[in-house]
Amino acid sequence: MRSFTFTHAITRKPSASIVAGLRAVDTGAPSLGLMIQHHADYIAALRSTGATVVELEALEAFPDSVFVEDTALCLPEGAVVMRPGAPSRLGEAAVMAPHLQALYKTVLHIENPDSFIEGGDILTTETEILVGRSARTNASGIAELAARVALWDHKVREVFTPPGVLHFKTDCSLLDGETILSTERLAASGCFDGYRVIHVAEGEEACANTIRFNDLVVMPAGFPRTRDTLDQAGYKVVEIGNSECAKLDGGMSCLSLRFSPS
């Protein structure tokens, strides 16, 4: 399945500039030392599937460059680079190109300068791809976005992020082909009508964006009833922490770009 089967994923070292994130409310400065066990924790399931996992240096210019994924949209054919919505995230992006380009024959670019997208937004599936109007993501990001991946022969779906929340996949992600994780309050919009919905544990909204990489749901811990929910379908789960990223806005997607280059 090419919506969740990658043979690389690229990450990126939390810089000590962390601390300075964004965060829709503050709930406390993010421990670097901690933040880094739990990156680490994170590569390592990743590696455990056999795929190559590139890590990246901190930037410390950039305080939110651990969540990688924001900065392009990654598919077989081709990479997209984004344009992250958030004025301080701009330079993120530019600074991703080259290594995706070290990895693909064909990166393409968000250019417009009234688009903004973000990786966190979408949401690929073996039939389409999900779009997010969020903060972060216009419908000028969206148009363009659509625009590039039909080269590649993809559809581009556009849905709506829920009031109050960061990114679409801040509430939902891909379990397998036909699966789809969310939140009561984002599937209640019907944006995955079609699909098989599994839901999160009433209370444990903030486990809804897991990843499911290769033979492995990865999901950040502490959240038992959704994890048993997904092991009694038969998920083989591994949980990570997350207690750092979280007060940044950020889960288990945000932490890399996953994908199988052509």
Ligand code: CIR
Given for the second form:
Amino acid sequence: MRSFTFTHAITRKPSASIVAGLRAVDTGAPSLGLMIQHHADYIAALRSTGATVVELEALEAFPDSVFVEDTALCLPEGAVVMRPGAPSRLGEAAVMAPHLQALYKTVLHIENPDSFIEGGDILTTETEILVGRSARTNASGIAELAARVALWDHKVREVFTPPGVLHFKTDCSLLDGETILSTERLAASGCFDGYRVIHVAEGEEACANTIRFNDLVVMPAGFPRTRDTLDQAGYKVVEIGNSECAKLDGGMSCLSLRFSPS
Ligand code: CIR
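What would you give as the form predicted together with this ligand, now that the form predicted on its own is on the page?
Entire complex below, previous chain first.
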């Protein structure tokens, strides 16, 4: 239960500089106004579960800073501040550190200048921490994370983010203690053997990035077949507009750090 029950989340308001955010393919400028509305709906959904949700001020200097997930890994015992692999995002991690220090007794850091790792590549399940090697996360970053979390007896398993996919969690999400929502292309790699896997519907790959947050599965709006599958499987689904973050390759997980400090 520790992998999907949370007392806290940290979010950051989108900034006007979001129009300069990173994206694999340019599908047009995101609307800041609409993104702010979607962001407010997202925060309301998290708060509806009883969690405390911190809303940090927008950071104009960092266009992608609304995607706070990439700056840290939050575990019950402590947090580990990342070293994002995107040069324009590296500075976001240091800005997040004091906010984690305010809520946690122990905050560790990825320090080696050769290490790169982003939170979007990390899926924490009930039994292990899967980390996808990607264009943003390298072997040194994964090894350094494994050494840090070994202090708290957490085990890291290195896996691979599919080529051309931004982050490991772009293609998967934790639904409960034993169930993963995944695209077919990621699950085909065998990385979820031993878990129960629910596949997103064909053509709805863009909704694989959802979050289980307490009793809710928070998913992007506009993917009716996958939503129906999750409804029928007994999950309490809430849909949030994601049209603007999607233009920047962002989904539900990237908008928050979720944790229960012990
Ligand atoms: C980036 O390319 O870094 C941002 N535009 C999107 C980050 C999404 N983060 C995430 O899924 N954890």
